[in-house]
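In the block that follows, a single chain appears as structure tokens, in the form predicted alone.
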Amino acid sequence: MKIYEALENKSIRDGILRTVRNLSYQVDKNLQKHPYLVEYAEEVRNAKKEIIANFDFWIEKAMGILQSKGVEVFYANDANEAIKVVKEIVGSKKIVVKAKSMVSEEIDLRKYLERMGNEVWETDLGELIIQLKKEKPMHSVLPALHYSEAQVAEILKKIGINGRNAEELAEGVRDFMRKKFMSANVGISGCNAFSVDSGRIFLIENEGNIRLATSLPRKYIALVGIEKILQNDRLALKSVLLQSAFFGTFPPTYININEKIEQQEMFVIFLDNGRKSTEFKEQLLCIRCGRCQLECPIFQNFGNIWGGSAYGGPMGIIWTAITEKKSELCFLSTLCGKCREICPMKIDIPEMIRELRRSIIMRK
């Protein structure tokens, strides 16, 4: 069974380990230094709320603003009529190039795509190498943290890559990406924030790959989870600043905010898969910083392989019970509260497990 492998695998442990050491006195620096993101979490709440409360209005409203703006929109009630929305555009024996997304991993886009016999690329460093590995995604926002510059060394062989070290292989990386954007005629996005008002998506990156994957291509796809729609553009702005910071890396290198460009086509796929009906409401108003996975004691033993196939951590197992199915995985947290406590949007986790727990044991 996986889990157990994952117990005997030191490199998970000791990346994430790492990870905490290097990034989590940063959120309490970046809280003392900036009080007025703490105010920034609680507007954000609030305004994810009263979008949660009433989606079917904002989603109507989102979808017609970006109409207005001639982008092409569909609305993708689950993972299956969002795949074949994606592979209408794209077509077959295309190069196509994506930014690092949750919400892809989630419908395992990537997969179906090549399928069909297009060159899909992952843009981001670390979706490369997990691509190049045939794995998911270690942490949501660092997806190979639990591989050494070692192991990367000889991971990026496979695609001709050789290097001495870290600034070796990412300058290879560069080169061999650089010719990929520029021939390329699909690029993908998630989002890390929709602003209604305008019908711009917001993206924060640390390598400049977003920019480079959403505006060369001639056609842009946007894979937007309906619980990313915020009223606003302010509003949206402070959501990815709050990412940013309460995962440690605060402010962030690169904000995108993408909207219609001429010469472009542009396609936006709303996605439902199981978020508007789920009883893990609360969960919606995750902005997936990422922090609560790196602070569980469970995910620092087990990494992202405590979870579904794409979700792992605290908030990965009920993002699993929302977008997949309930998975017994959840037994093994210690509900110890952790996550609950340093979560920007103060979701209450350990009781949805508890929910999540309990909806288990009556099903048998």
Second form
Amino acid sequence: MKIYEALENKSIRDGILRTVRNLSYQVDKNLQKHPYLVEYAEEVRNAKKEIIANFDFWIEKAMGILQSKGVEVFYANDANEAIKVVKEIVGSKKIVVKAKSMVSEEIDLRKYLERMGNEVWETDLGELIIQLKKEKPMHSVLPALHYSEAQVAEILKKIGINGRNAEELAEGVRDFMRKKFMSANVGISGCNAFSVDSGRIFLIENEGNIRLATSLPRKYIALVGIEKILQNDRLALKSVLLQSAFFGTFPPTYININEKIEQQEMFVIFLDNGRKSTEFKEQLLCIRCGRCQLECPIFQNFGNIWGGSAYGGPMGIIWTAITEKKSELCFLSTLCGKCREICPMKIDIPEMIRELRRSIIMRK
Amino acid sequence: MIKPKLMLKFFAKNVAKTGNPLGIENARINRWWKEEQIKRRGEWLFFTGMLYQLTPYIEPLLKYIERLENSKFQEVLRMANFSRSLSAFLLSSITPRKSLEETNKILSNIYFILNSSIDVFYIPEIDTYSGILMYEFGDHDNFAMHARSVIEKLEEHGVRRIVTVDPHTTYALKNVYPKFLEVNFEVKSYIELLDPKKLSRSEEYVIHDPCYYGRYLQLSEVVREKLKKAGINYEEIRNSGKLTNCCGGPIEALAPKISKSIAEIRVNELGRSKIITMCPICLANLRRVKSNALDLSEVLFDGS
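Moving on from the form predicted alone, kindly provide the form predicted in complex with the partner chain as a structure.
Okay, now the whole complex, with that chain kicking things off.
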């Protein structure tokens, strides 16, 4: 979809506006009721700054602790390397269940696994809808926010799920997915925060699908963007709490803390893909709560269509510059500064957008 | 979206030639002071930055650009004589007389209310566009070159204190110029310096804080103080002050349709009360979607 098609498609705009009204109110309430969250944010920001300044040191430490626990660890310099590793682990003709993960969108993992003859399922309801529609997620946390209940019912018919209302549809999807979980060979997840101290993967969710997708299959692969690394469990936990509080749903329904267990082969892939060498270092502080997206006047019109192949919105314009390309779409920003104002990590996105523009106009 | 480089080239060329991004000579659009008694010497230089004067010409420009916005014909913007004829077209009769008159009235209102609280003066020949658009496009070279010429003129006249009338010019002179060049003047928005009279108004208003005032310059509290002093009732919405939402104006020239859609969202959120704005770009853009937006000066001084 191109931006002018998206502009005509009022369901995107209506879906986002409906969501933002509700979630902004929730975020304000969360901060009022839990003022310590602001201190957490400061603490996590400082911790992440330290990691980013000494990436090599922390990555080595992270890989070391995982190896000592019997995890197979890989470092991927770019998307191709990451895909190659996953392909080798998964092989072909397998059933793969995925947790929703933006980093897997970033490397377009599902496509490659399907091409190898695997049956791949997105287990998050919104992401499943996107998978069935062959689209990209409209928002990192709410991938299908632009679809109405009636549209969702229509889409789910593709996999034989029928229902008269949201409850029946959800029940249908649960039944469908349960069979997939039980028969899956491989589970794949991203990572919301990684604790170097313990080698644990922290993941938050509201549906419970991540827990099943990462614990039931015999093989479990976690994709970890190197900026997700934090020093210890305490910081990792604070980071995921912040992510949910600033998105709007607090506390999250589930917090998963995954580590190597005896009955499961575990693989962790650290992904660089432009992160270490980027000129936009400040963006690596991002905890991907998605708040800047919903509050952005441009995002409100286009969702993730305003962005690159995976990331959209204010943070997504910069993330795209880091992992993919510098896009002229950055000129659509109004530089209104709302993203900077509401960002829990206080990332100066407008200034980076101006820098991005500067490097684009300097190109011959 | 118009190709950013094409638009930037159009603006930067015009600024180099005429001092403003639309390529219309300042002397032809800066007429508010002609019928008024202004002082040429004083303590605070009144500096409009031409944004209010340019605003009446933006609407016809946008109508034109809207047709090119999502089309491959936008290459016409590249042609030099096209730029010239566009500027001439903007100057021609279709610019509504009413908005020209309103602009003049807003500026003279602001000048004379300031005159009652501070020693203000005006030198039309050195009043010029700030160049902020080029800075926002990331074009530091052209921005710095233009800023230097603005500063030189101010220095020639020994200006030490400047009072500005819109958020874009205020931000440019106060926060951005010092990042590029040495400046020896102090900059304040007129809102900080005015001393409003008590008015008796029964209407309920809602404030649309411009992004530069709300977040970058943090002047929203000052606006509210002055409104209270003038006895004006306003309602507060969540998305105001630091959390204000954009009117869409900054991208109007690159993508007028998108800009308008943003204005629609904002106007819906502001509700039914009369909207107080304090930026010519916000004012024009909110009015593009049939809102009852007014300039702060019209609320504070009209009829006084």
